[in-house]
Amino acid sequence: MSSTPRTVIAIDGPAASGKSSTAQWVAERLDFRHVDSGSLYRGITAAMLRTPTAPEAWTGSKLVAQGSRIALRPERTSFSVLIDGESTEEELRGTRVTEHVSMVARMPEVRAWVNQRVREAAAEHDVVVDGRDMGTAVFPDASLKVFLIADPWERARRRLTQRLGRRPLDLEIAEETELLVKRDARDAMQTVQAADAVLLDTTYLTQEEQVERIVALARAVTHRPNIT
């Protein structure tokens, strides 16, 4: 392990926050590595829907014990999430891992498992990561911590956008705010902002304009004007 201290950058947020795209870009302008435990949470939880074990039986212990099936392979600012060694990306964001990642990432050992990974991720390249803990439980001290928030609404918009690939109508909308507020309260618990973290509401802001500022913030706490 090097014995160089390394730059940690937490985002926060509540879900379809625009954590993780924020999150990538910001490493992509950094030249730092992007852990989404996200991908983590997913990846556990299409690990488990691969073995024959019916979701309502699903426990945090049988969960971990799929955790020797998921590795992270890093990339140039990234880290892709392999099942079996097989990657994974469309199956980690479809229907099914999606109906069920909540209520797997709610579980303590879940949770535990998830941070450890990130951390191993974390100890040997400057990141960027982003979850709902990250800058709280797993990232105490990091270097520069960010809490993303929008409107319930605007994030409802931006996900449809991106998974309709068009604008979605306002009773769609309608329809996935509720379902996001409904989330929120699920994970309420988890969704804590730290008390040093940056509030960054970014209901009336581009992905572009999110990313300048995060990227100026890291700038300032890092002492490293290179960056751009």
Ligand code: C5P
Second form
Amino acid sequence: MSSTPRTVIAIDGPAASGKSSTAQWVAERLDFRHVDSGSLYRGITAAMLRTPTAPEAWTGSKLVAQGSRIALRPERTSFSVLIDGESTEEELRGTRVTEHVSMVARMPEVRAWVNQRVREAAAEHDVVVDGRDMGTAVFPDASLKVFLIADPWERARRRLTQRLGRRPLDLEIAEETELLVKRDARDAMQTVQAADAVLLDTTYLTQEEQVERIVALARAVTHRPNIT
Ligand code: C5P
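For comparison with the form predicted alone, please write out the form predicted in complex with this ligand.
Let us now look at the entire complex, which starts with that chain.
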């Protein structure tokens, strides 16, 4: 398999900064495929949680051994993570996986496994990849690197609005902000902004505006003015 990716757009940033949804929209606009590296960390965590081994006994090699149960199924503009051949979206986003995933993601063997899977996905297609270190550890030569940030309160508000389907109360936002700030701290080591990344603060942007800006940047760097 060729390991030279075609065009890679890397979108990194902290939890709930809107990376995945933005990356998905950008991929649809460009007719690229979206690769969500966080969903692979979540996949390996979920596969391990299905085993009887207690989290205290998890090691890098035990986790990577679960990797053979995980497949990335190409869709038109994305990849689905399957565990034992089944679709897993709800399980991957659940609280048990979210609680354990940062610890799993700190293990170097796991990081190497995820990075390899992401590179394989990018070898065959133009991709928009999102994560924490796509523009540094995995694709230092990406055509475009974007680092998304947003105020924690705003990130919490957006996440809750999506989850609850209504306007969240200030108290709920305060609790969610605390959880997000804690996860930021757990993920701090692996969240790295590339020196040549475009920093995009989305606190005061709508999702459409974020997507628009990244598509415009992509058009400029890939010299494909026909990208709409
Ligand atoms: O982006 P998402 O919240 O789904 O990522 C889940 C977890 O995977 C993060 O909290 C982080 O611990 C880890 N992760 C990472 N490096 C990436 C992507 C995700 O460490 N490139």
